[in-house]
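As a starting point, one isolated chain is supplied in structure tokens, in the form predicted on its own.
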Amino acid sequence: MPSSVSLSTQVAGVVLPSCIYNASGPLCSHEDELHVIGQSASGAILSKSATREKRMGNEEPRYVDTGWGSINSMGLPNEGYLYYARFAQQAVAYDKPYFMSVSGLSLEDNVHIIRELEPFEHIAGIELNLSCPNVPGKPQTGYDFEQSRRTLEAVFPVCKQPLGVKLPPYFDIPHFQMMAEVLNDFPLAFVTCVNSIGNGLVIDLDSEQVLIRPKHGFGGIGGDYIKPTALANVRQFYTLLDKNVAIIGCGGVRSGEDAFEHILCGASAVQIGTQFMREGTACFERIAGELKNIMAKKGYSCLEDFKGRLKTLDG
């Protein structure tokens, strides 16, 4: 592995070790889990999406690998906020950041829960989730431009860490623009880029049947298939956000090329989901290894060699 090549990158204020990380969902649920992320190659911890309460979640079977990438309806399974604040303090012995991610059911929850963090001084950062697709009778706040305005109007006086925010995929224009114009009114920290796909349909042909039990089949399409939407995202919000917001990129990440291909739309640094279910925590030490192997052959040395410098056939 080439060791003149650096993965380091910063988010929130903070140095990451390595851009590569865990997007909030799969196997961050627990403590236990939290620490096998910490001792793992991750450049970073960041826990499950944490409601007011704690939540079982949607009935099983609610995650299915597909194969070219997964279905879930979770309905955000988590032990509650406290939990996860809570373990900010043992995040400390492993030398990396450790982010909370949020998703409170109503605006007043995420308010609380948000006012309640502000003794935990260890967490680094908040990452509020705007994009859940998976809570049966829940829409997501971030295709309401306005109320997602009303949602940082409201959080920002409370926050006292830094804060980022959790997309959904966006796939109009003028949806780009119009949710950018809603960012760009407060100081975020980061754009993470993005969410599953919401309400997919995935079919078994020989039994014919729905693949997950929740809200009828629909659920949440992840990996593979939504790379081509979350580099789009990625480069345009890096386009249009102020240039102190960090975007992180998520969606379809499995190699060191996917990587190079979100970082080189803009990303700061990316979160690997379906791919860390499938094979654990060995991912993100292969994919970063992968990852500097194409930095030393292009002759970079740095993220900052490359990222956001996407090339466009019209010069």
Ligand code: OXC
Contents of the next structure:
Amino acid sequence: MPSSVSLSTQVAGVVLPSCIYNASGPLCSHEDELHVIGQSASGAILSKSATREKRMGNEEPRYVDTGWGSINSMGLPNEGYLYYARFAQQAVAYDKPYFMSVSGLSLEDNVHIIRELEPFEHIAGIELNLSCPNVPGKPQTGYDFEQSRRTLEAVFPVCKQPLGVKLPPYFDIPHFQMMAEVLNDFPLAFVTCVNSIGNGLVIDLDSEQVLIRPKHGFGGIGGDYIKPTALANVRQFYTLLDKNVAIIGCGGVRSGEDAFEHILCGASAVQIGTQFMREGTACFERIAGELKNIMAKKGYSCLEDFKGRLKTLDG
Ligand code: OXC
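Having seen the form predicted on its own, I'd like the form predicted in complex with this ligand now, please.
All chains and molecules follow, beginning with the one already shown.
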């Protein structure tokens, strides 16, 4: 592996030794899993999205790998925010930042959780999840621009750590612009693009059945299917947001090539979800090695050499 190539990056004012790390969701709900991420080549440790109270989540089966990607309707199973806040002290043992994902079930819950995180100084940043598609009866905040604004207006005054948001995928140019207008009014440290594409349906032809039990089979789609959508969202927000907001790419990354494309679109770091679930922590080292090889072949020594430099055909 070329040693002159560096994958180090900065998010929320802290250095990540590698720009490749885990997405919130798979294999990051329990302390033992978080330690395994800490011991791996992952550039950071990111927790499962935490709610105010512990949750069991939706009925099983609720996650299926389809080969080309995944469908899930986990429904935010997690240990409650204090569990993940307390882990911050243990994460100090690893030479990488610890980020906590927060997904309160209401605006009040988000304010409460974020206020209570104040004393946990080892949390390098909070990823506020505005986009879980899997809680029955709870719309995705990120698709409601006014509610997104109200949420950010309420949480920023009580937030002591750097704060970023995880967005749902958008599909229409005016929607990118409307969300960017909201986000540019707040001192966000980073924006993660994208959560799963909500409420897809995957069907088994033989049994003529859906694959997962919750919500009559509707669930969030991740993996290969969503890479073009994820790249488009990274590119749009990289272009539209203030330049000091780091964009974190998430969606369809299974190789160094995929990670390279996210960075070319403007990502400062890249999260791995479906492929991490499939391969475990080995994916971080493998993808980092593949990315370094591509960079070395192209003569790039650091992310800044190509980050955001996507070319279009109009000169
Ligand atoms: N996105 C989330 O934000 N959360 C999980 N699934 C998903 O696709 C979940 O827990 O349902």
